[in-house]
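There is one chain below, alone, in C-alpha cells, taken in the form predicted in complex with the partner chain.
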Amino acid sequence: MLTRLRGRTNRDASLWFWVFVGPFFAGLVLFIYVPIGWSVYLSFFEAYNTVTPTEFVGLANYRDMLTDQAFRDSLLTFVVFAAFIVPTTFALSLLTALLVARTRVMQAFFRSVFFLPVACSYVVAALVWKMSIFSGMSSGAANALLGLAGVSPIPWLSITDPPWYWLVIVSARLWLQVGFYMILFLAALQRVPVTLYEAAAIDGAEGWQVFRHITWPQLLPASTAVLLLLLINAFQAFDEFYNILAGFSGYPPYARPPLVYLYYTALGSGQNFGDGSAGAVILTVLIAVVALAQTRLLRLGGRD
C-alpha cells in the first residue's frame, strides 16, 4: 500500500513537472534549438530566398564570410567595442551600487532614478539621442549647450572625423543598462553578512581595505554573471546602433554591429540565408570562445 502510494505520488510528481516544464521545454525547443540547427544546416546550403535548400555547398558560406572585408571589420569593431564597453559599464554600475548602497538618504528615490531608464524601451531612447539630445541641429540639447560656450553645431552622426558618433551610442548604452547591472551587485550587496563588516571593523579595518578584501571577494559570482551579461550584450548589439545610425539609404560602414550586417545579408532583401547563417553561427562561436576564455582568465565563479 505504502510503495503503491509513493509511486503514484512520483507519477503525479513527474506528470506535474511535465505539465509546468512542458510548455517550456517545447518553446525552447522549439523556437530556440530548431531554429539554432537549422541555421547551422542553412550554412552548409547556397540558400538564397529560401529554408529548404538543396545545393550542398560544404564551408563555402564560411569562406565568403571570412574573407568578407565588411563582416570581418564588423566582428573587429565589435571586439574593441566590447573590451570598451564591458569593464565601463562593469565599473558604473558597481560604483552606482556601492554609493546608492551607503546612501542613508532617499534611498528608495535613487535606486528608482538609476534604474528607470532599464525600462525604457531601446529604441526609443534611441530616437530621443538621435533626435534630440544629439541632433545636429543648433536647437539640439548637446549643440545648444555648446552654442552658449561659443561653439558652432557639431553634426554628430554625420561626421566620422572625429567619430562623435561612437560618444552618442555609448552614451545611449550605459544609460539604458547602468541602471539593470547596479540592481544585480545591489542585490549581492545585500546578500553580505553584516556579521564580517563588523569583525572588520573591530579589527580596523576601513575604507577601500573593506572593500578589496570583503565586499569585493563577496560580490565574485555576481561579477562573474554581470561580466558574461555584459559580454553578450555586447556582441548582440543591434537596437541603438541600428536607430540611432541606419538613415534612408542604409547603415554606414562604421559602428555596424555584427548582427546589424547580418541582418542585412539575410534577412534584407538580400534573402541569402546560407551566408547569413554561416555568419550567425561564426558570431556565436565567437562569443562562446571569448566568454569561455574571461570566465577562465579572470577564475571568476569557479569555486562558487
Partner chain sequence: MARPHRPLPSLSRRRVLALGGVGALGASLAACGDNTGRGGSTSPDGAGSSAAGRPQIAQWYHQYGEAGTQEAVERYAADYGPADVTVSWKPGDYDQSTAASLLTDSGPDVFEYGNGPTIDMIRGDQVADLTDLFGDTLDDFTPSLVERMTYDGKVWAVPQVVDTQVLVYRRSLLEQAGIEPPQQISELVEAARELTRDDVKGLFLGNDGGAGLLGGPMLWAAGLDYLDGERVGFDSAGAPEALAVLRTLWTDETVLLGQAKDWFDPDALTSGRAAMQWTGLWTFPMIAEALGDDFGVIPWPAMEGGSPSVPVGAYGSCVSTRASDVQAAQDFVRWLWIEQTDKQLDFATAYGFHLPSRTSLVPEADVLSSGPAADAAGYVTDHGHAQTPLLWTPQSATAWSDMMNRIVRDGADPQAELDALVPIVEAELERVTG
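Following the display of the form predicted in complex with the partner chain, present the structure of the form predicted on its own.
Keep in mind that what follows is only the chain, not its partners or any molecules around it.
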C-alpha cells in the first residue's frame, strides 16, 4: 500500500512538472532549437530569396564567408568593440557594486537607480543617444556642453577620423548594462563571510589590502561569469550599432559587427540565406570556442 502510494505521488509530481515546464520547453524547442537546426541545415545549400534549400553546395557557403573580406572586417569590428566594452564594463560594474555595498544610507535607492537603465530598450536608448545626446548639431547635449567650453560642434557619427562613433556606441552600451553586472557583483559581495573582514581588521589590514586578499578572491567565480557574459553579449551586439549608425541612406561601410553584416547578407538586396546561415554557424562556433577557452583558462566549474 505504501509503495503504491509513493508511486502515485511520484506520477503526480511528474505530471505537474510537465504541466508547468512543458509550455516553456515546447517554446524553447520551437523558437530556439528548430531555427538553429534549420540554419545549420540551410548553410549547406544554395538559398537565394528563400529559406527553402534548392541545391546542395557542401562547404561552399562556409568558404565564401571565410574568404569574404567584409565578414572578416566584421569580426575585427567585434574585437575592437570587445576590447573597449568588456574591461570597461567589468571595472565600472565592480566599482559601482563596491560603492553601493559600502553605502549605509539609501542603499536600496542607489541600487535601483543604477539598475534602472537595464529595463530600457536598446533601441530606445540608441535613438536617444543618436538624436538627443550625440546628434552632431549644436542642439545636441554633448555639443551644447562643448559649446560652453568654446569647442566647435563635432559630427559624432559622420566622420571616421577620428572615429568618434565609438564613443557614442560604447557609452550607450555602458549605460545600458553596467547596472546588470553591478547586481551580480553585489550578490557575490553579500556572500563574502563577515568573519573574514573582522579577522582582517584585527590584523590591521585595510583598504587595498582587504580588497586584494579577501574581497577579490571571493569574487573570482562571479568575475568569471561576468567576463563570460560580457564577451558573449559583445558578440551579439546589433541594436546599438544598427540604430545609431544606420540612416536614410543605409548603413555606413564601417563599424559593422558580425550580426549587422549577417543581417544585410540574409535580408539585404541579395537575400542570400545560405551564406547568412553559414556565417551564423561560424559565429556560433566562435562564441562556443571563446567561452570554452575562457572557462578552461579561469577554471570555471573546477573542483577547487
